[in-house]
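Next up: just one chain, as structure tokens, the form predicted alone.
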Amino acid sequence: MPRHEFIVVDPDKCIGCELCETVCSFVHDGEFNPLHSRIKRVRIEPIINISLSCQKCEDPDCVNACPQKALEKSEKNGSILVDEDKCTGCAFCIRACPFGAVSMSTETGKVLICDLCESIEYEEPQCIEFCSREAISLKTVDQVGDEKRIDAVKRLLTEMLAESK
């Protein structure tokens, strides 16, 4: 099974602007509309700000949990692709996804699911594009615990010269 890329922000370079969600809007939707975005600013204040999208869950809950099979999984990238025409916005999909990010369009009464651009046929999706802060990637699984290990090692070294001097 291929190991798919997703959305993954760097929270010490995400100052919360909100452009992601302002050119998701857009893109999708042709309006700046954050609201409406497929991406998702979260703050704690006072002191976290970043972005959470669609992960590319292997067997995604919201696909599972979709009465009217208005779900289904790309095999192009993974991506959770909503069957508009199927979907009649029960929400069941946004209560079983663990990470909440999964939403409801407020016009259509459809579901907003992060597809990476591909249903717009962007070759990157833009969130990515125009981060300012250059705070958006995508990466697979194997990436994101690569980058774990190489910072828990680094702070264990960094502890350890501490604790030697």
Given for the second form:
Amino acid sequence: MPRHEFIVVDPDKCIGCELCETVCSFVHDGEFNPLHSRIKRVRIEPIINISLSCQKCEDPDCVNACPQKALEKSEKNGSILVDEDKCTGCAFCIRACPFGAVSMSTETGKVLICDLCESIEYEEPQCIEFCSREAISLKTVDQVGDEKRIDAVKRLLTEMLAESK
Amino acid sequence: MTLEGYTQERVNIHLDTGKIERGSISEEFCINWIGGYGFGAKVLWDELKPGTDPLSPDNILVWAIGPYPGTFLPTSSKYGLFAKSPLTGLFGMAISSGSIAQQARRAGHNLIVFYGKAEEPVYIMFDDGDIQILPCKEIDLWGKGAWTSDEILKEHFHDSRLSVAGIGPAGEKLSKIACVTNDRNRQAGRTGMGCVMGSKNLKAICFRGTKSIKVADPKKFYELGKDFVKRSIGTATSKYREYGTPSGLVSYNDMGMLGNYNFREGYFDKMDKFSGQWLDENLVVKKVACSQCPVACDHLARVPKDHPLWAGAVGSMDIENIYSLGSNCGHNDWYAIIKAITLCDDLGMDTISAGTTVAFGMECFEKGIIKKEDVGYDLSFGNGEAVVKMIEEMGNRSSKIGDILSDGSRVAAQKLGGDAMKYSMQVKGLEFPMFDIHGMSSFAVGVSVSIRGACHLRNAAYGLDAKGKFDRFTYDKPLERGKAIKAVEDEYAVIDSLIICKFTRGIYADKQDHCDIYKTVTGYDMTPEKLMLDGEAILNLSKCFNIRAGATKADDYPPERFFTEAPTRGPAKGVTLKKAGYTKVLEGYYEARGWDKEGVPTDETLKRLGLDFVIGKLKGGKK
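For comparison with the form predicted alone, kindly provide the form predicted together with the partner chain.
Shown next: the complete complex, the earlier chain at its head.
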């Protein structure tokens, strides 16, 4: 099974500035509107900040939920592709997504899902390009797991080292 | 020509009748007055009757933004509030960031003017074009802290992203130093704009905007805007990102400029652990940003969970509130500072005025003007716990002295009598920011001529002293100094009108940079000359507002303490300001501005700035 990269946001680095939202809507539509962004900032006061975007689930709830069969997981990059001709804006996918990563355009009534900026002219996803804290990155599940393991072992070793002193 | 950037809509809200008028503002108005400060200055000059009592229904509250909110231009999400100040009796203004401006802009708003007083406490929901004036009682809002109100309103409208700017108990109870809080840690702090909202029975304004925003030249904006995003994480802002504004504690203290003990001193004797670095390494738990700001100067610090009094309190740390609630009250107790900041933000009081007024109270306590039996505890300098207690009593007006101090140090001094006025550290009624000006001969003038009272954000002449542009202990080159003081002030008038954050001022290489981004957003071919002339005109118009309200040359002097009592330690040890030298520089500034010796703009100056409509109207007002 091919490993696809998806947007990962580090909550320790995220400052909650919303630039990712603003630039996402701008590069896709030529206008600024966070409601049309494919990435959403979440802030829980006072200190939690993160942005969420499509996680490219292997068995996507959004695709399974769509009664019109308007959503399809791309073989090529794992992105969820929206067939705008089929999408009726029923929002079942929005309800199904466990991350709230699907939104709907206030103008077209069609759903919006992160396409890693592949439908537009930019080389790199623009949220990543604009993030001042390098809090957003593209990773595969294997990379995420690898980083988590290294973090865990570092923590564990620190405790072991401290105990041995 | 169609101007992008501006919605060009104006809404007048008559709180007494509930009538809502929708009008438009012309392209000419937008270009000449830019936004924010400029819009506020023009509306208040045109429409506020001279002699109006700031707390009467006749006062006018202006909410305004510039052309940038909603775009990703760094720090573009800023709004301003403008009214006659209950604290100074003069031009009142306060600027805040956070989410409000961009949300309001998407709702279609550019300029909102509030008139009259609602019969009962209300809040207003701006839901795109729909505007509803709603009673507070239905959701039990009145009496709640600003933070709780924010939560109630977000829940009520089922929208965690709803933008709310509101007052706490301090504003409701007409504290003259009441602020407006939004996004928890962002405040339109100074000159009592929260008091004006309270006097109008206006608890909060909420914005929800869903419309997309266009700019005139999207392609160019992308390139330029991205460049500014990159620049805003460069060296020009590194201190704000790393240790935040508290990085200045040590550097300004080293120059003897850190106000402490109610400005008896500028060199603090309790610098142990009192630095931005220590704070960052030990207590800061998160750095957060306003909407569209890559800088994230907002550094949140937390009181440890095992603290007996204030466990878990999380406060937004800034050099100004650390000075006002800390060093100026003679203590370096971080936990007390954090707790006091949270109280100010939630109760809705300007941290600078509140802390500096507590410091005033402490000095009155020391001198026996306030007695222990009046307070019930030891209100001495150095007692951080007393600062926290007094802030709570001021915000709620819940004790005799808290009630008196709730209106700022000038009103408190009038009520307390005796020598109290000697210890009121303010200009025009507005309490001092962090800088001790004993050894700052240029900023002494800058902070004193500031339109809204003692303020480093209207007039940034502290840089002239701190960077050694002029000798800070003497008064030579008065005209040259005057020109330099004017230049930074005009630049800030532009920045406060656009409105962008001063922390990104360093990312603009020159005025042309400002014009380039203005053009890509609005389509209007702004020139550096016109931009600066606009800034100068805005400054002059608000000055004229003050003159019409009764301000005179005497209001452009700092407190006597700076002329008569010298610090006993640090680089400014033994130094006082000299009245004759000060006056020389003040008059140099007046000359640089094209004002007469009394500080009144000449007709020639008014004509040069396109302010012909002011001529002949500068007499007859009263504060």
